[in-house]
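Just the one chain here, the form predicted on its own, laid out as structure tokens.
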Amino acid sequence: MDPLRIVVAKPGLDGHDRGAKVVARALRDAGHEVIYTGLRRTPEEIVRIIEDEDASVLGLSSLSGAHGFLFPRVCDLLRSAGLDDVVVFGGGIIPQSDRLELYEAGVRAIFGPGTTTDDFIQFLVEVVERRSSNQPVGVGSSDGWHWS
């Protein structure tokens, strides 16, 4: 698998980034090019970074409870910028009851506490395989992700 260009971002005012850094390091160790944005980025800044870095995947991390606004806002801005082919996944403290709305907004997978690095790396392997065979990337389900 060719390496992906992946942006890992912390939208909003959430100041906890240990999980995002673990994800970024695991993705880098798996051979991908990873750009970590740092803390407290606006959705507009995140989309600008995706454009500037020509990234194909975006990982969003939220522990503050603002995922219900921030994740859909980023997805909307990506579509407005013509970047609807960017695969968005999320992580953090995101209740099951909030996930369907995030999937409908464009988030393709959500990984919560206890997710192994192998889980999200396998997700990216499947994304690449589906893209290379012109299959839809799909949307998440309540228990991880599924393909439409």
Given for the second form:
Amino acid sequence: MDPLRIVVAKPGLDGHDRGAKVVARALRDAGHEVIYTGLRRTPEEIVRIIEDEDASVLGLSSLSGAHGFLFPRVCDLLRSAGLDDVVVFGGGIIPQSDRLELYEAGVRAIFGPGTTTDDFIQFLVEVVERRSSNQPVGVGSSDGWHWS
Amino acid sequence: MVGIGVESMTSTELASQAAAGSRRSLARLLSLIQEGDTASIESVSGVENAATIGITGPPGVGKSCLTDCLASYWASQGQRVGVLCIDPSSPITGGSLLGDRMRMEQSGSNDLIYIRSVATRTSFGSLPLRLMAMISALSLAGMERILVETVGVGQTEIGIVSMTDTVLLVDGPDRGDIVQAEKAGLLELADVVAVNKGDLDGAENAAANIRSGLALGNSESIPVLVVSALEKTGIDELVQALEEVQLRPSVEVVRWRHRLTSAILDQVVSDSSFDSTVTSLAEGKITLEQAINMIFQR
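Could you drop in the structure for the form predicted in complex with the partner chain? We only have the form predicted on its own so far.
Below: every chain and molecule of the assembly, starting with the one above.
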């Protein structure tokens, strides 16, 4: 699998970054270039980082309960910036009952507590396969595919 | 690397869009340049309008925070600033964790500042291949100042001297005794030295040590300043010192020796047969001497 440029971001007022750092490290060990944003980024800042870094994948981490506002907001801003091909996944404390709404907003996978690093590496393998066979997977596609 | 969107554009189109102010085109162009795409490298070739500053020094002295301060300073003067933050790649997996942005809180959302994290990838030293072309791309895109922040380096890592007009060496308090400053290497080639973390004890002392070390040689005109990226003190003076740097003829030979060496290196490793030669070596099929002959005789 070719290396990807992946942004791992902490949107909003949430100071818990252990999970994001473990994910960033695991993605690095899988051979990817991981840009970690640091804490408390606005959705606008995150989209700017994706654009400037020419990244193709975005991982959003939230443990504050604000995912229902922040994740869709980031997805909307990516689409309005024309960054439709970017693949968005999320992680953190995200109840099952909230997930469908996030998938509908364009998030392609959500990883909660208990996720192994293999899980999201496998997700990325599938993302790359879908992309190379021209199946829609980016945040701008209205196709309802998500990782389960 | 899989990029986004702008893939259907040619490098010429990307270059002209980047020159017209499109951040996304610039971002894609930089990706192509780093991958070694010849047309993209040619599209920016020879563009050298910007004032370039290399920011280097040991790990943990605050290079990223200081880079953030400098970029914001020049942006506040209305200048467009490009920043390349270099971090190492794993030689085994090729992966990289690029974390400089987490220290760049002032610059991150400024429209006048473009920040790009760059992994060293297959480069052998602390600088990525094709860095000169990446600097040219930023210059083409209208950046008036370009800051290149290196990975944390030791005492003899002087490659950055060849890539930028000016070199700022950042050091911190408690970095050892005077002998550390006496060792030859980067210190002699720095145009300005900043002792960061001036809010901590020992910074003035460290600066005094470096000054006395420089005074014993021929380099006493190199300014040594105490700054604090945390408290934003000494930044105006540092900017002034950087803007007043004069070209030193004694450094020109060093500069061009490194520039030529790295250009040759770029050529060698960009050749399609390079990776297979390395594999043959690792499998013991050929000797180092045979490999060198293969590379230079083609």
